[in-house]
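Below you'll find only one chain, the form predicted alone, shown as structure tokens.
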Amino acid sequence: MTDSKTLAYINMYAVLGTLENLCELDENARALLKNKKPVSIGLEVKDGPAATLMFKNGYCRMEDGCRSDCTIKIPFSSCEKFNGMIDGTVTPVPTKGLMHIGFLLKSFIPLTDLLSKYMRPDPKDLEDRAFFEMSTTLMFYTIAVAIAQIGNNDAIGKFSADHIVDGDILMSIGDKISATIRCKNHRLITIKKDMGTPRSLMKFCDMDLARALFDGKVNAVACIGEGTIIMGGMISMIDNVNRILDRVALYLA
């Protein structure tokens, strides 16, 4: 069971957060962007998410909330019209900056669409090294912002989360791709870096593993045994973070 309202944090923080991600890493996404002057898009959903997103310079930042002086306002009427924005069966109606409809079409769509294109791929794609590893990259920082939302906003997810204990929780692939999932008063937010001293740590050996798990092709539970997943520190939080992991596969399907 999922609820929409979850979802639709998800879909803001996790998903269209990950265009943060996309910009710094992929050329072909700030070339989208070049050229253009500073544009923010303001996205508010009724008792669901707010936030905007700022493009300048061909970079793309995330702010929470929906900035009284964004460019372009797009307001949604419940959380199911904005999950529906996003699986592309409701078409959104700008209220603000329908002078600006240009940079929507040309820019922010394609954008979009692009990392659909790394998280949703065609198996053939993911036969390219340089696809391969920024599709898992960017499936990373979807996932681990998705952990967040889930434990404070999906009902299960909330019970994992009330049996955490204060502090940070580091995943990484590697030594190069980090997050950090912090959690104070049950509340989890994750911070898309390293931010050292974790409480508790989760580390997978390399892309491929990180992949095969992502794709649910390998057990967790056996690659600890193998020594590919290093887990430390206070394990009771790694166990109900993964409990809470479970369930971004349901909700990312």
Second form
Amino acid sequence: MTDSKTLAYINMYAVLGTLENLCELDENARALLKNKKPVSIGLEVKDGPAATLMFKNGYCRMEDGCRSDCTIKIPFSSCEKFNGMIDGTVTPVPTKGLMHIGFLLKSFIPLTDLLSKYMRPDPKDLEDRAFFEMSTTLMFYTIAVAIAQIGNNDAIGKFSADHIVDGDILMSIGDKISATIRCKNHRLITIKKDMGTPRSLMKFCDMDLARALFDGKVNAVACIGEGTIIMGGMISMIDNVNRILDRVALYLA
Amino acid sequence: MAIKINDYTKSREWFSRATKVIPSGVYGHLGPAEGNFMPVTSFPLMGDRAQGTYFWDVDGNRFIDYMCAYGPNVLGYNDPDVDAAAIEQLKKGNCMTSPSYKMVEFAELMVDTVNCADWAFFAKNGNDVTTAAIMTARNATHRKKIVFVNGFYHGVSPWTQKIDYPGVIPEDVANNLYIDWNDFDQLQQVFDDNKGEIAAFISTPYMHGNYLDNSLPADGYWKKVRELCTANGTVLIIDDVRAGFRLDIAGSDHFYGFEADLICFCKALANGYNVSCLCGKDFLKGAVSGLSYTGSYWMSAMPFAAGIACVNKMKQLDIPTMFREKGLKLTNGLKEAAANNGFNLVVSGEPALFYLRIADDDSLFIHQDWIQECVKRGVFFAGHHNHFINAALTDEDINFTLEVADEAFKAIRPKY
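Next, give the form predicted in complex with the partner chain, keeping in mind that what was shown is the form predicted alone.
Up next: the whole complex, starting with the chain shown before.
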């Protein structure tokens, strides 16, 4: 009940897009980019997503679309091939920027490995509180972006998005970590911060609760009763986002 | 003098115990998630007892109950006439190998009472009879497709749910078609596009869906729908589970001037005793007879006895007229209280099942804030569901409600 095109959009914007947050929040990630010239990697998937990852001064930013002036360009002939790169079964072949292959090997791949370490953590690593919080934060951003991609691309997700009215849905862990899912004409976009005027909100009380939810150890309905998830505003928006959220696990499992 | 603010310590304790042994503590519409308890700390979670128009929670807080157990409380909790009939029958026999003759008496009463009814088929919950109606329509027409009105709620079986609901697979809803409420042209188009394939059109008598202002049928809407269904050999099903008897003792189709082929009743049918009823026209009697569809408790006699007493008393009291008057008195007062405090309270739907929304923002945050301030003071309103009037509601109760509403508006005014 999943499709490779939706998965490609999730892998592009939700998974690789989380490199932005990784570089911002993790010193080890920034160290991998230290003293490096600015590099941009254009990723273009036939019949699928296209984006450019730009690395500069230790930070990363993702821009929609494959920029013509990107330093390195990696095209993919299908969504399946691109998804294969993400799960490690397909080796990417750049068509531009071969002289920057060193960046790919020495910076980009270690960065994605670091991201994987947080996204698919060893249970032992989670015993370290700092690691736990970093991992949970990055998962939060990944999930928030994945919601928009599923709402825009997955057949059942689109059904849910068709029932969401225009406006901003604020998702947050406590008061510190926030993302806004903006709906306009049933298309969703995730902005990785609180935009200030939500029409509805869903707040996870703390990191531990958020983690337990992400890991499927607790159920959102039960948490609402216990008061560890707070919702408010236009509840039909939250209701439909939750239906999409149910599908996130199918794709990110 | 300020009205007492409720404390829910014991409610929380019981809920905590519940979460250990019951999925999500309280699941479904009575639970804090589906019930939209925002914030959950302002609402009672476990009840202790009920009488008339009130219920008391485990902390001893009393509530004027405008949800009426989501509809079943129509005469007042513990109505003496209904309870006496039920208890008498319980002593005689309830769940037996041969069904009690009370079932026949109840069916005769339903046929005499409900305008479109030539027969009555009993079950337990609203979902049982909406499902029976769909199966009957498919059996009678040998067609698959069903037309629904967007925003519908017809129960919890997979066919009533949507493709994105947990536990529902695409095949469960593959034959469901959707139109907007009151849009006859859309319905006509769907019929044209699916000529000879539509088994049934199912709808509530007016749009009393959740999360949106309720909407009455446009002039001539039901007449045109009736004609379209007849011309196409499609069964017209009215889901009167929620509104049934509160608008018209003869059925809400009668109230709006048309005749359904099948009509589903539950909530108000027996004042809280568990029975539901599908009524229909003679030409569908064979089709419903052929269904393989039953349940262990569907022919229990006690709810039949309660139902007979309840229907007779609803007739005697002229419940529809009473509820309209009480509903108007209450909602006009609420609108006035809102206006006096600078808020715009929109009341929609029929007065007997009024729906409330504060329209001063487009997010409903103000509305939710006001609702919880009312609940904390002992008036149980729901955030995003229609409400229900019951016969035990007095003028004194309405006046107290208006007092609470005013104080709740004053409590939230500084924030907005």
